[in-house]
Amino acid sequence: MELPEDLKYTREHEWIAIAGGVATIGITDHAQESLGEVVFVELPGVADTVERGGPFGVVESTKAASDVYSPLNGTVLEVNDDLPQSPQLINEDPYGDGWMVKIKIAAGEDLGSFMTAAEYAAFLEDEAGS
C-alpha cells in the first residue's frame, strides 16, 4: 500500500495536500482498496462551501457506496472533471489523477490535526487489529 510522505491523512481515509492556502483532497490507497472497483463518483460544484467532517461527495464501487468527508472548512475551487466519466482513476492513481477536489481553506483552520504517513500507517494497523 502506498502512503506518500508529503501528504496528510484523516481517520476517514482521505488524504490532503496543502499548498498556498489550497487543499487538494482525495481518498487513500487503503480506502480505494477497501472499496474495490470504483464505478461512480459524485462531486460538489465549484464555489460550494464544505464543512469539516461533512460529506462533500460519494464514491460508489461494486461493493458499496461511501460518503467522502471534508477534512477542512472551505470553498471548492476546482473538481476533478475526469472522475465522473473515468471513476477508475481513483483505483489506478488515488494520489495523482484520482484527486477529487481542491478547496480554498477557510481562515483560521487548524491544519495540525492530520496524521503523517507514519501515523496513518499505525492507525491502519490499530484499525485492522480491532
Second form
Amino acid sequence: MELPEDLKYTREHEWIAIAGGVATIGITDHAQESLGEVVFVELPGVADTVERGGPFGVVESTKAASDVYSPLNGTVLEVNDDLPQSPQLINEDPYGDGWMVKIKIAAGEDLGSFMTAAEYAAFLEDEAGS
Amino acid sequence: MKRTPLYAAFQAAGARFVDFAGWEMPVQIRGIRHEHEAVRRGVGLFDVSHMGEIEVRGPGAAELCQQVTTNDVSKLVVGRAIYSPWCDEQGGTIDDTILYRPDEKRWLFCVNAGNIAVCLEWLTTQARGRADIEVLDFSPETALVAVQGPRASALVGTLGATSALLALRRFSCVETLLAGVPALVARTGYTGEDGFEIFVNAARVEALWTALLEVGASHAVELIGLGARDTLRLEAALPLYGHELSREISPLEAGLDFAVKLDGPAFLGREALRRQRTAGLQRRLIGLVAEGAGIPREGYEVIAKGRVVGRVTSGTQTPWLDRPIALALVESAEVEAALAVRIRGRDVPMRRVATPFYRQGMPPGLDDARSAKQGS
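Given the form predicted alone above, I would also like to look at the protein as it appears in the form predicted together with its partner chain.
Shown next: the complete complex, the earlier chain at its head.
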C-alpha cells in the first residue's frame, strides 16, 4: 500500500496535495483497491463551487458507485479530462495520472485538520480492526 | 458467518470476501473484469457451495415436486434437469431452482442460499401428513463447484472420461466418479456459457478441487468470485433472486414464460398466474443499454414522459459488452416509450434491447445494429 509522505489524507480516503492555494485531490491507493476496477468517473464542471463534505464526483467500479466528497470549500479550477475515457488510471496511478480535480481553496479554510501519511496509516489499521 | 469447505483455497489465492446470505464468500480474486473474460474465453472455477440442496423422495415425490414448481416436471426423466421457479398462491416467487433427477428415487432441488430455510419449510408444509414423501436437506454436507466457459468440457472430460460424462447434454446430469470422487455432474450453469455444476460431499471437495486446478493449469483455469458471477449472469439476463424475482415479482413479470406452464399439470400459484396472464401483466422485465454517460444501478428509477414508470433491478458496466446495461421492471404500457434512468438526479437516455444481452460465442463489444433491431 503506497502512502506518499508529502500528501494529506482524509477519513473518506482521499488524498490532497496543497500548493499555492490550490488543492489537487484524488482517492487513495487503499480506496481504489477496495473499489476494484474503476469503470466510470463523474467529475464536477470547471468553476463549480464545492463544499466541504459535499459530493463533487462519483467513482464507480463494476460492483458499485461511490461518491467522492470534497475535503474543502472552494472552486473547481481544473478536472482530469483523461478520466472519463480512461477511468482505470485511478487504479493504475491513484496519486499521479489518476488525480481527479484541482480546487482553488476558499479563503479562511482550515488546512490543519487533515491526516499525515502516518496518521492515515494508523486510521486504516483502526478501520480494519473495527 | 458460515464458510464453505473451499474458503481456505480462495483465501490462499488472495480472494477478497463478502457476506452473502450469511456466508463469507469470495467476491473477487484477480479482478472482476479479468475473471469475467476468463469465463467468456476459457474456463473458470466457482465455489457455490453456499447454495442449498434439498431432496424429495418417496412414492409421492413426483407429485410434490410438480405441486411446488411452475414448470412441467411430468416429463423430467432420470438423467435430466429442469429450471423452475416456485410460487406462492398469489403468484409471488418463493425461489427459482433447478430440479435434478439423478435416479428413479431422488428429486434434487438446488435452491438459492438465502432461501434454503424458506424452501425447506415450504416443501415440509406441503408434504405434511404424507407418509409417502420424504424431504431431506443435504445443504450442509454438500459442496457445489461450477466449471464454466468454452473450455469447461475439455477440463471436466480430462478428469472423468466416461462415455456418459462426455455425452452429457445441456440440462442433463449423471452420477460418476470425477478424479476419484463420487459426484453428481450436471451440464448447467449461471454464466451464459457452456459448463458444469458438480455436486460432491463437502468432505471430498478438496480432492476434486485440487484435481481441477492441476488439470486446469494447462487450460489457464481461473478462480472466479461472486462479483464476476453476477456480471456474467447479468449479461446472460439470468434472474437473481431478490433482484429480478421476489415474493412481489411473479415469474411471468420476470419474463420466465418458458418455465411457467399454465396449461400443464396443476401447481401452487397457477390460478393467480393465469389471472395475471388473462388480465395482462402490469409490469415487465426489460433489458436496457445506456445511451449516455452513467451506470444504471439497482433501485434507480426508470423514467418515461417525465414520470417514474419502473425501477432498475440489476445494472452494471458489463465487462464483455463494455457498456452500461440494466434489467428493469417497467410498467407494461411504457416499455415501448422513450425511457431514461435517473442517475444521481440526471435522466440518462436508455435504449431497450432484446435479452439476453450476451449469447454464447458473441464477440466482445455490443453490436448496436443487432440489438437495435431485436429490441424493437
